[in-house]
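Take a look at this single chain, the form predicted alone, given in structure tokens.
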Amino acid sequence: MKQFLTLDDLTSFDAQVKLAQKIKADPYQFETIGKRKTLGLLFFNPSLRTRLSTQKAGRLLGMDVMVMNFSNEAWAIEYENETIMEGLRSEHVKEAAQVVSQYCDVVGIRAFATLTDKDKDESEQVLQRFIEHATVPILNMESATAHPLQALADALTLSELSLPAKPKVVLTWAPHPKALPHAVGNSFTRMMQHLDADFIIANPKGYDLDPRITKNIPVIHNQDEALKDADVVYAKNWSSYEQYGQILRTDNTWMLTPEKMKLTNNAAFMHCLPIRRNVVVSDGVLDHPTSKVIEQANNRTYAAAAVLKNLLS
């Protein structure tokens, strides 16, 4: 595996699946296949649980890590070419890209949409352009339209739920008060579709997530007819895709509550976290021993691992 950008990177989702379980048993038992390597991360946008597990991760290989945040302690980089760079972009990333090279043997890299230009979005233009001009492997630790390192921690969580031979699966949209990317949304999706589940998407109308993306998975507007009989409920928000980046609503009927879970079969709660307590979830379901969401941050940690051990093999 040379690039890890999305689930389809992978060689085998299954077998990345078990070595994350296998790591997870024994977290130090490939402590030297990242010894005298150097992972490099790069952050254009905030983090915790990414940016911590995915230290620990290369750290569990015995890898030294180097983490800079574009934000506040990097020059600006310029990304198209031929361009007069006489504004507020100091560096290139033809330059940048190389450079990084040759101090990491693996980069990973943090850039959000922009939620303005849905084209320049779905270009994946940050990653796109460091993978043109680098010289290592790129680990994509969320990028405009895929988050797929937490897709593999929630499919490793998935794998130690009780459930049933086919559980019925739900994501479920939530309320917010930021216009939020579609990366979670759309990499939760790409990760079902490798299981055997009863999967379905609930969201209101205006905010069904890439077609292309979701194929023929069923996708309803009416949050209590998807939620009954659930065995697992994912909750995440995302802003409409047809109007790109936009919030059409505010309300909070979509918030999950304990009465909604009364709707599922004792149904574990998922979620990528950050969350806004009492906006996206109540207290009562967060808080309640059925929510997987601590479990799920644990999990980044071996997810990352595994990743990161297909890269440096």
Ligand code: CP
Second form
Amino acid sequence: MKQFLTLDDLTSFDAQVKLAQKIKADPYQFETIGKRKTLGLLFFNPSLRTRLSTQKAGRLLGMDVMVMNFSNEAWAIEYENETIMEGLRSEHVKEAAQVVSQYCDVVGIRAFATLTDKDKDESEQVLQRFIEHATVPILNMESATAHPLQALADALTLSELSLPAKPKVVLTWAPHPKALPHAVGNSFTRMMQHLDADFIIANPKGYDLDPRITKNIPVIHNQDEALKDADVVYAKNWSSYEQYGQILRTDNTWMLTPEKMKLTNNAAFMHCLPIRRNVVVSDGVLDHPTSKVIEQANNRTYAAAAVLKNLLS
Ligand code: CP
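Starting from the form predicted alone shown above, please give the structure in the form predicted together with this ligand.
Expanding to the full complex; the earlier chain stays at the top.
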């Protein structure tokens, strides 16, 4: 594997989940694979889980790890070609990517959607421009349209649950005061297409995800109907895709509450974190034993280690 931008880059999804399970069972079994190799992690946006779990994953494989926060530590990068760089951007991606490639054997990049320019976001400008000029593999640590490391960790979490054959899994939109990207919803949806499950998406009208990603997955605009008899509930906010980046409603009727969870089959509750308590989900759901959010975060390490192992191979 030369790069990991989406789950489609995996040679085998099932093998990757199995490798993550194997690393979780014995985390240091591949500790020499990354000896004398360096992992560089470039963050253009904030992070807690991705930043720490990917560092930990690199170290489990014996790698040295360097982290740089581009919002306040590095020169602002120019991505356009043949531009006169007389503005605020001091360094061109052509040099930056080549220079970073000299120091690192794998480079992870986090670069969120702008949510103001759909075409630019869908072009994945930051990742694609780094890929164009880097000479080492690039790892997507959440881009404008995808968060595959999260989705792989979610697959690992699902594999650990006691679920019936063909469980009912619901990805439900939930409220949030800020406009959020579609990356987690997109990647979870792509990931579920690899599993044998009764998977549906619930969101208010106007919030349908990109139909090229949801394909023929049922999209229901009534949350209570969607939650009925669910075995897993995955909550996530995203802004409107059609009215790109817009917040269309601010009420709390889609917030996940214990009353709503009573509609389910004692469902496991999942969310990628960070989460706003009593906005996205009430305390009673998040603090209930059926909440899997902490284990999801734990599984980020093993999912990242499995991907890094393949990138190093
Ligand atoms: N879930 C996730 O990617 O968390 P961070 O934004 O904290 O990295």
